[in-house]
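The chain below stands alone and is given as structure tokens, in the form predicted alone.
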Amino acid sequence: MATKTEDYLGIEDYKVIGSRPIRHDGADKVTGRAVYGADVQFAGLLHGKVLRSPHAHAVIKSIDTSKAEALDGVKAVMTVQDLPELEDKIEDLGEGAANLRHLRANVLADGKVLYHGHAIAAVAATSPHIAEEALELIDVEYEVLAPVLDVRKAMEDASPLLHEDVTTQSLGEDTGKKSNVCAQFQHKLGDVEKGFAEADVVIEREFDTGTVHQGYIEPQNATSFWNQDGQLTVWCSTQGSFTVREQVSEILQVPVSSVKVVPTEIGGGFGGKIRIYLEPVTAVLSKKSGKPVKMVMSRTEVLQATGPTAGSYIKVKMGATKEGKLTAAQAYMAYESGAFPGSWAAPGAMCIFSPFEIENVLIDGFEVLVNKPQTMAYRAPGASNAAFASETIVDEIAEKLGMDPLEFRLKNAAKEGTRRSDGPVFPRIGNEEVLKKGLNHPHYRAPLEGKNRGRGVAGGFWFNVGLKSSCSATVNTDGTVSLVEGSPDIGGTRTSISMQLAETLGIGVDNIKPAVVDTDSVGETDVTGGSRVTFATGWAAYEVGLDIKKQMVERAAKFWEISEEDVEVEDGVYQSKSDPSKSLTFKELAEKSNQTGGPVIGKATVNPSGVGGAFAMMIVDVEVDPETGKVDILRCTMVQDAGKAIYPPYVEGQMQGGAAQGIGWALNEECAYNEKGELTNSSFLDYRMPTCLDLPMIETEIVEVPNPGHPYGVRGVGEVPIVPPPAAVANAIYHAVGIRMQELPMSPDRILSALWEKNGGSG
């Protein structure tokens, strides 16, 4: 059934795109038949466990594994010495890059532990209980060092160094200076001093954001079998099977052709399941034991030892004229990199002022080593921190000027032709349409009554990525199409990709049979991340559809013994232009494939550049309890430009999920480290994520301004909804009780402290 969408740019009506079919993987997932990483079972399977450091920063003086090796039931033990030595080499992982030598040292510590929970050694045994017992028999001697946990203190020259071989890369040049500051960069547009001189209102504030974990339901896992013929097969829950293959190949120094990665279903990732942790360990233990080896992290291990998002210190200064025009913006952005170089200050800097048209911008970014796990992506990595700073200052400027906060944003909105401070010029974008939709939304226009209640708004931007994707498809004789693709499906992309193929072919999406396959069965496909799958893998499916249509035209011409030029196709019906009586549906023509040359197989590989940036905004109502500092979310609306919503339930789910996670980041979530660098809240009992009891039904409003760089107008949707919530909640808190919060999370104790200070210490 065709659906009518709101028409900003003459959006075409489609037969399949924009509809709401049942997800292809729905039945398996709701009935429990879907196979996740922990479900993998084999005859003779061994169970692996990892010994982890109790210290955040220490030299490993010695490791004695002899007692563990002697324990009955233990089949293999390994340390970093069982991994090949690697030289410095930067590997692009699709969403972030890694130095392979550092990647090896993160898999198993090499001479030094750099965070609480850092992997030291591993064992494989006939049962998980024996493996755990064996870990207690491994004797490790440490020389404990002082940890570095605060990003600003880590930047000081006198701060203890995490790495003796890391020097600061400043503005693209190696300074040769040993430091915890691994990188410094700058973006400059116009003359920021001139811009501030033209401003009537200038506000400067400092912001701190805590380290936050992605909090996916399913823990990291891996099962490996290194066969006697030299072929290694790895089963794991991952956002990128080809990325795992590349990392395993490099760390173990074996050809990629010797490694096959089989992606299982994945119980969430949000950017945290791109980097490898267990895969090389299970592989080596398998080689040593001659048996398949499985490892599944505990929740404590996940929180202690897998990459969270970066905590940060951000100082922002913005100026505007009394007429409400932003004239200048400046940011100092220091982000945690964790234990190894590679941080998220860079994408944060790409996003911080991008929703606005500002002629004069200066951004200085720093990536800083601290004794915490190496930071990983988390849904628009770096952008939520950045928007928390910029969007709260924008709210304060609008208030001082007596302007509606959304009218002020609309007056300064980036649009087609606006140059970002990091260089790119926006093509057609939906920023203004999102703001207008929010401004006129019933939620924004509804009265908000009651004491200590406030309404806040904030916007956000994420640039999205393209990268490589491959697909192939076979037309079956019953008219169905078997689609093979390599993008792990986290939230419904099997369906969103199938819908683009179905639309292209002119058939129903229920006739598409999608399968996410292993690295030996499809062309190279980059990670499920960066909001790229529906955009890029969907584009590959579109190209597959064109390939199949071309071949089906050839088959129709052959069957009717006419020229290919005489065949036309509309809505999946193939017809002779000169003789309309010659007409076959897609299914009828497929039934004749064996008479016209055999199976029809389409294939495509794409690496698209027409990525369309995405904008979103949140409207949120809160109530603050001045006695406890607790913040209740009363109502929440997300407005977002999807370009074209291929599969609306998937888009709505992404918007709601991002909003929920962003609210958790705003109010409660934080990895709490003590002065020793120990993580003190390594369970979901203590790491406080919002539940259904903490949130109302999150309302969604999809805006559709088609991306001109995609055949169906797609923009990525998964990342940007997490960007506005922290700032929107902060602005709502201000309008409720009159305090400007500048630290995340805005937990009850911090709210109470701010209220106490506001009231002069009188409570």
Second form
2 protein chains.
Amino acid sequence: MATKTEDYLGIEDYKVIGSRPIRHDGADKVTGRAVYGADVQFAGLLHGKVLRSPHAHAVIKSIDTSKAEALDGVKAVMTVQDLPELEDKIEDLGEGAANLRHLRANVLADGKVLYHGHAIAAVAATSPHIAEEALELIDVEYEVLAPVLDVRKAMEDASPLLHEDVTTQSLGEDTGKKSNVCAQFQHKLGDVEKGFAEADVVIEREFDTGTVHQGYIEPQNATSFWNQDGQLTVWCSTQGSFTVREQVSEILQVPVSSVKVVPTEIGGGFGGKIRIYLEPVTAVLSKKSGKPVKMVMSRTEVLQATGPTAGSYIKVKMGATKEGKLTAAQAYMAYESGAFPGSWAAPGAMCIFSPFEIENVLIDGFEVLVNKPQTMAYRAPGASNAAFASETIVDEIAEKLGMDPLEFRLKNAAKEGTRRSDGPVFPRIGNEEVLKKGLNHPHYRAPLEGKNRGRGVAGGFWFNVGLKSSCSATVNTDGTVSLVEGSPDIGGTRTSISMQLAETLGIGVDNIKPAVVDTDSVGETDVTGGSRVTFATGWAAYEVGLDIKKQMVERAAKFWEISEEDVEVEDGVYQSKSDPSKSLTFKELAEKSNQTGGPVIGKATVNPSGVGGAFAMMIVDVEVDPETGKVDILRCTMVQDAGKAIYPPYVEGQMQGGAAQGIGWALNEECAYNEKGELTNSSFLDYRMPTCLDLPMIETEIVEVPNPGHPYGVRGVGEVPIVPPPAAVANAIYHAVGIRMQELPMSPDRILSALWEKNGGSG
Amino acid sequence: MATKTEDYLGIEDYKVIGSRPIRHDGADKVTGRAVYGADVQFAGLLHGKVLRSPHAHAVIKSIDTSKAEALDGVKAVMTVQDLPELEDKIEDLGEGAANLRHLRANVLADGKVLYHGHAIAAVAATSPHIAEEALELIDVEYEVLAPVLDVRKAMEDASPLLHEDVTTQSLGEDTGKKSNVCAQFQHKLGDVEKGFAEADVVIEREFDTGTVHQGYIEPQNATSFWNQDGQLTVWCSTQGSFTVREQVSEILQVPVSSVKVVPTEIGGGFGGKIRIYLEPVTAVLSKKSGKPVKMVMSRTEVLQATGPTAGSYIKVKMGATKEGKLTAAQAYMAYESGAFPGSWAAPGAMCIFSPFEIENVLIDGFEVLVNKPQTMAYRAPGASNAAFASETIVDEIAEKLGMDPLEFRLKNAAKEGTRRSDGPVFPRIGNEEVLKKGLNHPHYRAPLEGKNRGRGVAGGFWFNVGLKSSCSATVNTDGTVSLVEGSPDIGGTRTSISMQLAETLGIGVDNIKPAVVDTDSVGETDVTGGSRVTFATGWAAYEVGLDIKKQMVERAAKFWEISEEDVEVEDGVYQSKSDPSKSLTFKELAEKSNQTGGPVIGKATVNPSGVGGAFAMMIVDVEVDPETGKVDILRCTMVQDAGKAIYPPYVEGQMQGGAAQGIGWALNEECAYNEKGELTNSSFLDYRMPTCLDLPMIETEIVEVPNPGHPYGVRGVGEVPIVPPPAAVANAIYHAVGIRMQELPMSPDRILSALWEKNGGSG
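Next block, the form predicted together with a further copy of the same chain, ref. the form predicted alone:
Now the full complex is given, and it begins with the chain already shown.
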């Protein structure tokens, strides 16, 4: 069945891949030695703080910074006037894009504030306390405007406009119409009217999902030093050091070579640490003051002013024959962009119906400006919202047809050769294998007894991305290999990349020393996002391995004074075909490298296309407390196709992490804005993420359907596990207490309301 | 005349090479931003101090550290017992070698102290003050022995022995004889007896030269953190990060891959920052305490306990015919090794007669243990001592023959094809060109009038070394190139290496961003020493340039969809041979790299053999004050063959620096040991180096005889300029006041003594 491309090696007998070695970054992290952005220290360091808007929507009539500038200890003050003016230019960030003019106005408000917490001015002072004091001395005169907070209201012609200069881009064309709808698009497959006509069961429902935050533990931070020779160095916690370099270079209008970005360790990102916020501000403050300037956001600043992911309004209609065949699916997907264009309806639309083979599909997508922070990627961005809609409707159809919901999904499963509504035809994917594994899973087969308890399932798809990665590596004389890479390591990729190099070289992964280095010290490498690093940077490491192996063969030939053709390599042992007594391990050959021509260096750069789409499904048991509306998760299993799981503990960790975040989104998480557009829950006490006490141990089941588009069969694994949970939990709640929830989060008050409504309006 | 090897490109029309651009490290250094070893800071950093011996020679009967350990704030205490025991093993350090067992005993005394300031124990504490206090609480019981301080007395059988286990190695064989003479060797060419028989003039004299210190401005330092996963990171100021890695790995008996060395900026080395002192001590203290530990030597510690260069006793006999032809030369060269074997008689012997073509040569060399710190390289180590002897005798012979001393040297000059007494035959060298340039120099032609004034000349040779260097580089999308190298930059090599890459690529050197990175991030690179970096690492950069150029041709071909054969490159412009309208600059092509296959990365590793020997000569005018014996330098010119001067200001800087140090050595510098072996001048107030007030502007004249063994004709330039000064100044003093000085330094008291002796013993 599998169509193997020339890339996939088809090896099954791996030595390193699939094992569970000690991770390279473990000791540093557990002993507190890892250097995160906030740990960066320099002599003469100044501390920066940002003045933020108390209003969600207002015109800035004036800013007077003179009193702040006069405060003793203040070394520099800036506003947007200190950033060069920019033309419209769209910059691809790897996950999402940025219009540079808007990026500038997001970094520091340009005439208007567009969300509560929007940055207005910044100060650098000799202590954080003086900087804070100085903020209070900055006088800003506002003309407060009505905030636009709801995606549907924002789309109305009568809605106040966030931007006078934004017009709707429709199907790639500029309509010239001023609107908060910054973009609309359509995906079409077959004839959806005909499809619905063929259906025996048609369900149509509307869904609202709240704005949620990535909630990484480490706040955004940046330290910049702009030297007098024009060289700018930025230390920061980021998912993409080269992405930061590109954005900083564009915002400040300096060549990329004037900017060196040093990525520190990163305490979570989930898509939220790609766009820049503080970097250009610290840079300009450094230029003005002549000193290094550091900024670390507070938790409140993170929640108020950094990219949450889009809240959305989604209407979905799906139809199936009584034999259980899906005939048509239609979606209207309106996603928040936040304060500036750029949104997540597009990837949502790529995912919403992709787990299914449906002949007739019509999707209309809308990206809508609202007075909230500009939205940013968050783990399979847009797909969880979408799956919440489609996967609960599928559950309802299966129920109406009296079919097992997994059997129903399996019957309609997308497979190799299925065309997605956004165009691509699936190569070999693991969708059916995942569903079958779920169907036969002990959890799914186990009885679930007790009142107010129910079991739900849901699937999910994420397409993953490829992009550019570079690696280089040098062979040490003790047989170890120092690996240099440019992918910031969020989820343990130092080890998963090293394992692919080790496998290629036939040595142990403890012999690889990986390092994530600055932008001057490695080739350009795209963002850590899109579930791409183990796939693409791992591929680069594989190519580095081939390069080194080739050179080691040359060295062996030189050492034995035989031809290179006479050297064969197996399991890291180099030997002469014609004289097996000539045999050297990789280590022994490495020890001779100085006699055979000096150090061996390998390098590679890749930009692979054959990303493997990822599928996951969740089985979840819940108990609903009808008195309080609280939902308890009793048992939860995540099944996912990893292609080939390079380092299974990390794959399991991603599955568990995605499940936990998805459950948080399902039950509690939401950025709560009041009618003025103020964020009212800007702390982790009020922005309620699940804790250990809220969740059972999440069971994981890795399915391995190798990706034919990668030499070791890798698919991305980081994002897809967040897709099924909201729908799976909603389905479980239905099976527990009979209510179909259509709003996220399914918080106790909403559950109670729905129960009251179901019971005729009484509590 | 020139024999060009295939390596030498023979290009004369360089665009970048030979120009005087702004140096890459300038802004950081002049603004105080460059991070030197002492600037390294970490949270929880402990401060280490070393207890040092007050005796020059003593048995350690006991060490009691218990009181120090009990002091509040002390986190770790160590002695040599905390270092693993080692077998004898000779480690090549690039400039000089180390027996690892002795290196260990130098790092911390093992049963015996062998010089004043020898390290005995070390403490890490929460502050430097507590660490110092703790040192005073360590009780050491000594049995004081008679110190051995004079090289000739040390050679006597009756001399106390420094080491019971050292026997004389004679001509590579172990004689089994216990002696302070750790090694002796012989170079022989022709028949020296016959040569002297043919001579009409024979001069034989004895010379003593003092022990001198490199006197770098930045003291030795090291900060280590030994993580709980066994990974050790060392930050230090060193001439060779890989050399430190190797030594630390051997001393601590851990694999090199467990050690990462991060080279900081370095404030001078001159050969003195190759051997390790503090690195393993901070490492073990870090392991014991679980914290990072930093040590910075005081100036006193540097002068007492780090490698000075060898004092020596040299006897030289040379003979010439009355026509001015040198017929024979003989030398007896006894050099101090200091406290442990390993010395500089060998390189001294390679240089002493090499500027001359002499058919009959006999050299006997001796390396002698004395109770002084183990000697270390110092700019052309051993050669200044040697030239002081040979070049003053040559001056005397020329005088006796009534010949101009430069004409005499030119008549006897070694040239291409001349065999050195140590074996090699000279390739194309610039010896004659340098002498001719001196002979015709306006300084040499200018009259010198006035009482007690004299002019002296002397030549000098240094062989230079090649060794391993690695570089990699990535092309940025703005057309700049980030260059990664492993050679710590002492003398501005970031720029001289970048210039060779820029020249190869046909772009400006301001488009190269060089970085010296840690040992995990670049291929193995040998020590910055032996005048090798601009030669060998520059060559690696040239190879990187070729690698990138080749890839850029592929990219251009891909972009234009033409064959690679159809692409030609001139001055950094890529164009189609068949269609000249297809033309892109390097920058334009770099901007397209993401469309044509992603980042372009180049890498290279070299281990070149064709080092070009270097020749220099000095013309110096002095005035001697007969009342005080003080010598003033009136005018000074250094002439030197640079091969091709890549960055002329640095070549001039090396010539001036070498001249200044050589003059210091000539007139004032000496480690002054009293009869107990105590160093009595361990501060820069007492160890008298020349200041700006002591020297005129040193004039420089670069001669360029391209080295056929390097693509750009580079010869090393850093070391040879220290060779001529002591002899040139001695000759000038003779021509001023008629005394032939045979002892270094030629300090006022010695000048006065010689004047009194000349005048019949009266002042």
